[in-house]
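First comes one chain, alone, set out as structure tokens in the form predicted on its own.
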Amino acid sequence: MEKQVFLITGGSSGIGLTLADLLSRDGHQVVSLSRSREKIRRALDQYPHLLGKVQFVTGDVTSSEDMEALFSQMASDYGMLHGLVNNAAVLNKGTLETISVPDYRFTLDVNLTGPYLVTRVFLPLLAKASGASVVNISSVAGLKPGTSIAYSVSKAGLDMLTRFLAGDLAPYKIRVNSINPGLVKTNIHLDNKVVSDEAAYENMLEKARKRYPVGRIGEPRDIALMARFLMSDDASWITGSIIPVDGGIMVENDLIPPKETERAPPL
């Protein structure tokens, strides 16, 4: 790809900041978006290397005004956007007698209005690039349930967003795709509290491991790799699509018998 101008939400932790990262060093202009100062610190900490090579900034996705605001700043510093990823996202455990009013409504809020909004106000923007790429990053738990009712519901609407949005957008020239992900080493787990501390966290992916027949869980790149794949002139005739990146965890089946490993399979 020549260089083009990208925005990412969530852009400074885990998938979003590693795809920033691959950006980058394909040497693309990157707006890393984040509702936090000190995410955008941590994230240079990780990464100092991205100090003025990457643009981070503050905004809420949720909020008209930030994005709007948002998008000026952007249409006088670039005029056009080539891609958009919609990242940022919450999570709020619970089911449906167990996670409360507003922690649901924020969840949906976050995770689907606010990719709905974000792609609305930059519309004009990535139409003007004339072959631009959205890509929204969903989740397994949007193809089967998962401990959140709310994060769940979120996802499975933001699959339906990306379907409609690339029939509605292809006028343009603009794809959409969404990517979901199984389980992913990030922060999401312990800046959203689901977990109390590393080491419950680590427990909890180790018994996690154990139901991907890869044998692993997804790290950052994974889901990054497949963003920059979809966003490139190598997948311009990829819209509409819903893709799991989930280590196989979707055809996980514990009735199939478990195989010898140590000898080849019979010829």
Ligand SMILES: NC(=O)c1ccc[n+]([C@@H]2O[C@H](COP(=O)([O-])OP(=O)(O)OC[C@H]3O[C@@H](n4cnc5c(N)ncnc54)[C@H](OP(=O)(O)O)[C@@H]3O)[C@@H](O)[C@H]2O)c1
Contents of the next structure:
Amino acid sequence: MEKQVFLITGGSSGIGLTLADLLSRDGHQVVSLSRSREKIRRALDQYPHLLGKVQFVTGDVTSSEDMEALFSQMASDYGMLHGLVNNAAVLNKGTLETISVPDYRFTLDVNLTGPYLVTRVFLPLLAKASGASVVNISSVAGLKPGTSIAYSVSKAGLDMLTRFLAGDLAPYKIRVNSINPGLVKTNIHLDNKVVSDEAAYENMLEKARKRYPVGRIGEPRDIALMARFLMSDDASWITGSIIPVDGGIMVENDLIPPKETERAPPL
Ligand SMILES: NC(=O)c1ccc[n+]([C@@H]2O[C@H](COP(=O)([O-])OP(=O)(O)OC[C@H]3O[C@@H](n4cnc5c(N)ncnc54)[C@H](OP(=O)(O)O)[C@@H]3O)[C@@H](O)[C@H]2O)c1
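The form predicted on its own done, now the form predicted in complex with this ligand:
What follows is the entire complex, opening with the chain shown before.
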């Protein structure tokens, strides 16, 4: 397989880090962008073999200056970009009345304006690859309301960005798709203080497990495998698609009475 170049925003943790590992094992060049050195250190503790394999860089997806500096660096190092994964996001809880206006604005800035900005800056490198792919990591919370108004609105907007760009960038042979994960075990809930501690997080996961039709919540690999597929030539006829990868939570139907038998083991 031809060695390709990928940029993953939020590639130092959770889904982005697992995808960086997968693509790097495939022999590709991966650039992983995130803000803090601390999460990069944590990533390398978890995956020491990625040292020197994945290029971890610091920068903020909401900063034009950071993105333009990274663009210049990658233009000179690689000259083209085969895949961009807009994966970086923040998460918070809150309804219309309980979220603060600065938190609402911040969430939309990172989760929605970030992907717009990064895609805009990197367009010339994506166009050079002829057949590049953009994958936006959205959420089922963008398809039906979740526990954060800002997060749900940001992800619903991201899905429209996907649809819009699929048409807009098709002349450059760039495909654009969304993956909408259900609940996946990563650091997002603890790092963003959506839950207070490990015990509260485990409690949340246990409750969720019972609701998921396939009988388990997601692993980062479940999402990373779909992203890898969407960026491969096997997906060359897929663009503008909004794809839930969610253990069936979007088709959960609590109007059907529970079965008499014990619940089947996970699929
Ligand atoms: N886990 C789930 O249950 C779940 C469900 C549905 C959708 N998703 C989506 O999946 C994606 C990945 O989530 P995850 O669970 O893997 O999250 P995670 O473990 O918290 O990782 C998020 C990554 O984004 C980076 N990041 C955050 N803000 C950034 C910014 N402004 N600029 C650059 N990097 C930034 C973080 O590093 P720094 O903080 O150091 O920047 C980190 O590397 C997100 O889009 C999320 O919304 C997750």
